[in-house]
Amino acid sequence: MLKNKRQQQKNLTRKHLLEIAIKQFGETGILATRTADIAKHANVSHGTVFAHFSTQEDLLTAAVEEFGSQITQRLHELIDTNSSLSKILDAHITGLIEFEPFYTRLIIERRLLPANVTNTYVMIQSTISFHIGIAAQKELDQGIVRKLPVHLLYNTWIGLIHYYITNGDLFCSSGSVLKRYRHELLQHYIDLITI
């Protein structure tokens, strides 16, 4: 019983560290955030961070995996219910809004990050692309979407999202650029690709 409680506490501490890390990476920048900063904001000792993640790279990889897991799970559930492409894209934006500061830093700093982190990011994007591609292919087959290669449908969508995120200061002086423009971006994209 005592071992079970220790494991539960360990899991809660790890989850808390990931939440704080994602927040700090988003606020300060991935490369500028130190493990000591995360420990301070999590109200734990610096050693506690390393008890859960052996290196800062491991912590960052786990943060990217957590972000990816939450987004891809939502998309997977919608695919299972045979949802429309529009609903899948809206769920994608909803997930990105939840992690927008972190995701913004991730796409801006990605080329400077360790290969392991970049590979994790690429796997997440591939999974998102796969889920969006399933819905897009269904609507291509139904004649709803223009006859375009599925990879271009995804790349156009992610390009639009990334443009707004990385240039958020030009579109939105404060707050979430995706929250502010979500409906406009979604409608514009759907208008571009539908017949």
Given for the second form:
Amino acid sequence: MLKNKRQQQKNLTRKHLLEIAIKQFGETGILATRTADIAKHANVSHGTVFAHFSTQEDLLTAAVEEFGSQITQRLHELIDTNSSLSKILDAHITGLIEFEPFYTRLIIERRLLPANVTNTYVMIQSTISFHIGIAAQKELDQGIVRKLPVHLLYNTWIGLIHYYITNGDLFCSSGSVLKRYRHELLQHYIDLITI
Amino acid sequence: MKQCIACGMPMKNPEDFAMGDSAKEYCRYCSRPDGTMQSYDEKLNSLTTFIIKTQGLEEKAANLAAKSMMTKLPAWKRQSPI
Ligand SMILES: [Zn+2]
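Having gone through the form predicted on its own, I am curious about the other one (the form predicted together with the partner chain); can you provide its structure?
Everything in the complex follows now, all chains and molecules, and the chain you saw is the first one.
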């Protein structure tokens, strides 16, 4: 019993640290954030951070994984309930909005980050693309959408989104660029791929 | 929910499992036609192909990401060479 409780507490602290880390990475940038800042904002000692994540790279990778599992879990559930392609794409944007500051830093700084982060990022993008591809295939069979290779179907979509995110300062000087343009981008993309 | 030990996919419905058998530890994408689990090399190959198909990346990057992912999965933890 006691052991269970301790494990539970440990999981909670880990989750809390990840949340704070994702927030800090988003606010100050991934490379510019120090573990000491994360500890301070999480109200724990610097040592506590390292008790949960042996290196700063581990913490960052776990943060990226946390983002990935939340977004892909949602898409997975939608596929399970036979949602339309447009619903899946909309959920993708909603998921990105929840992590927008962090995701923005991630795609801007990615090439300067450890290889492990890139590898995790690649798997997340493939999983998202896979789910979008399943929904697209159904609508392709119904003659609704154009026949496009899965990678181009995805790259056209994510390319559009990433263009707005990486240039967010030019499209939307304050607040969320995705919130502001989500409907326009989604509608445009659906128009592009619809027969 | 169970997760496939070989690729990490969440397995909820019986058809997600190898041969539709929810007692199995691995998913339908990680099994061979006879129901046995794919080898390390087979899985590395199919994951690499999966990444290329879904994103169009070049093989080198796709292979690295696939290898890196496999090191984290229970089925391959010990044998991943990177
Ligand atoms: Zn699997």
